[in-house]
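Next up is one chain by itself, shown in structure tokens, the form predicted alone.
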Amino acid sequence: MLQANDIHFCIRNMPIVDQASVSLAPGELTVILGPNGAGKSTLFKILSGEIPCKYGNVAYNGSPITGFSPKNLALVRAVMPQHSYLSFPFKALEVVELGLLSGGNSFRQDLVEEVMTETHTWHLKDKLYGNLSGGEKQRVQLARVLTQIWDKKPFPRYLLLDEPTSSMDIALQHHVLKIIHKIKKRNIGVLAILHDLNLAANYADKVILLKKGRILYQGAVKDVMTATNLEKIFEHPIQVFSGSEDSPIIIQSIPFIQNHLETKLA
């Protein structure tokens, strides 16, 4: 399990993450939601080990993150940041192959091809990464981190994704979430930051609602993603329509003008 307790992080005495506790079990997708400036990316970076945890603690499979070497940490968790920059003219295939190095795997052409085919990036393999569109770059980066943890292992592992679908169209967003649904069945826990409430509602197992650095709500989708909770988090009226087992949950914001008129008429 990925476990974090009482994480506290300040910049100039201003809390960015305030006493946050998070648990992520293998086989589940937990999504972090919140408005801009809520502290989502900072919490994400602390959980991934990019930012040192001075107050509170983070542990992977019962071992403190501070006790992992970079190499050993890469064996238990893969990270896709919100933005990735490359200074060298790598081809898409070469970027994905970097995941083999991070995961401690020897060169595996079959594994790379399988992952790139799964992420719809195999046809991009000979293109320069810098010439790809934003959505193509995201899928290549996703392929890289998936390559790192694609092979099954006897111990739990974790995939951390910061806005992995922000530059993709609707069809590709759903395709990526379906890949995540597959990968979590390999004893892998997935933590993702998303902005799309509907994607979170229909794919996540658990949801964390973050506002001003504090986790206000955390738990199962049906318990956490209520109209009342979402309106409190985003400070905007929101409707939630709960479907049947075969029908998705639909979440939509209420236009300000409509809400204003309904309030007046009432």
Second form
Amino acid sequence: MLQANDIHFCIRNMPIVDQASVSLAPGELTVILGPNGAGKSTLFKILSGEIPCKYGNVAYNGSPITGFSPKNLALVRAVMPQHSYLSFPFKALEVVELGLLSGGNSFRQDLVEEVMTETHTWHLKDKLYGNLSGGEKQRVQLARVLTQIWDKKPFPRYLLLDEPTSSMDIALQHHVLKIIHKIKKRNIGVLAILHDLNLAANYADKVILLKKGRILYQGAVKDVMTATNLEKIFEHPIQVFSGSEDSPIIIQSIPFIQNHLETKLA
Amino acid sequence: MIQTLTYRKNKTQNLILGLLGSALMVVVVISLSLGAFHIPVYNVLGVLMDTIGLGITDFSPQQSNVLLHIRLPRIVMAILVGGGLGITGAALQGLFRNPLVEPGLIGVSSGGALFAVIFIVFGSGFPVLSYFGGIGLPLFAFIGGLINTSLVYKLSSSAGKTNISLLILAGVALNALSGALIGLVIFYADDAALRNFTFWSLGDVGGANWDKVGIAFLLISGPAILVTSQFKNLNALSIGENEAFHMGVDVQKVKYILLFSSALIVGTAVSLTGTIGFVGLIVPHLIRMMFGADHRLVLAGSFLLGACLLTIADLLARTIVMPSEMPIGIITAIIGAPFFIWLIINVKKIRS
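The form predicted in complex with the partner chain, contrasted with the form predicted alone above:
Once more the chain from above appears, this time first in line as the rest of the complex follows.
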């Protein structure tokens, strides 16, 4: 369990994250949703250990995060940033191999190939990272962070993803969420910041709705992602078409201008 | 599968390093042979063999003297200083995640020079300092290099991220300040100190003797090995400091190791041979362009290639205007500056 209690983080006395408590279970995908400036990234960084938290505490599998060395923390959780920029001409394979760093020299022979095949990046292995497209870069980064925690361990691991689908086309977005769905079974708990409400609604097990640094709602998708809640969070009219056995949940934000034809003619 | 891939890659890298090492050997032998007093390669090998107890060929005592007491120490010095500057350039470029960084740009060299000048001019006033003997000057230069590097790093970093334009600006500012302070110190220097300073500032590898080489070996090879051991961490840092932390790198510790080692290497180099520019900039580039960005190869390769280039530069310096000598810094700048300009023009292409 990744547990955070009463996290409070201020910049110049302005609360960025305000009394947030989160728990992330292995085998589940938890999605953080919220408007820009809601404190999603800050909460994310506190959970990953990137920002030390003055008030409140974060614990991985029951041990407080302050007691972890960077190396031990890297064995328990992997983090994928939103953008990664490389200043030197590394090959895609070399980037993915960086995920082996925390494990020392005792890695499985075919680990990297397995992960890269799973993320559809094996064919890119000899290409320079800088020459890849945005979506390919993100998949290579995903392969890198997956390599870090892929192999089963006696303890649950966690994967934190900051907008993992931001520069991908529709098919790739679903592909990435399918991969995430698969890796949950490896005793991995996944936390992702997403902007796409439909992806969140249809793939997440739990949803956290964040606004102005406060967690207003959290829980199962069908309980939390209601039109009322979402409208309150995003301050915009939203319709939710709840799915059934064989149709997905569809969430639609309502355009300000209802009649497109009218504006085109005008 | 992957391990065989990695294994094959390591094997290729070792082969490249072996070739660079052999190239260095060839350059050294040629360099030992050529000069104002020509010694045929045959005799050069003879003298070298004789020193390790394998006397196979004849040579005159004069050849042996010139070789062992004049030419060899300066060439070993060129290897240590060139290699040190090369590996420092590679390490700092990796640390700052910027291919345009070099020891001179971020103030290591000027800080080292300032403290070296202070030591030369005011050192005689403090008898305590003479206690350190020959090691005092390099140590003092190291402190100067460390102060400037840390200042530049502090000035250009906020919340653990280094802003590159701030870094360049801070480097320019500190270089200017150090230059002004060097001028100020010289202004207060007496004649004897001024003479010492002039010799030092003109001092290139030509002033090398075995004592100095010993000091250089102690203070450069240790940190160079320490830097080389950080290759995995530097690879991780290329993606970013936060990302490296997420991968399990103790980023702050790595930063301290690299800055401390760089200051020690460049401080020593500056104090013994004056400021030699551009080696630290172009050498890591050449290695990356030819063989890729893996720091396992870039660090060790930069040492070997830097050693090669400075040995060649020294050879040119003492043969172009024979029997006189040209300062080696002029040679490296004449080769290095146009390369730097080319780099600025092409930096976009290299980055993509």
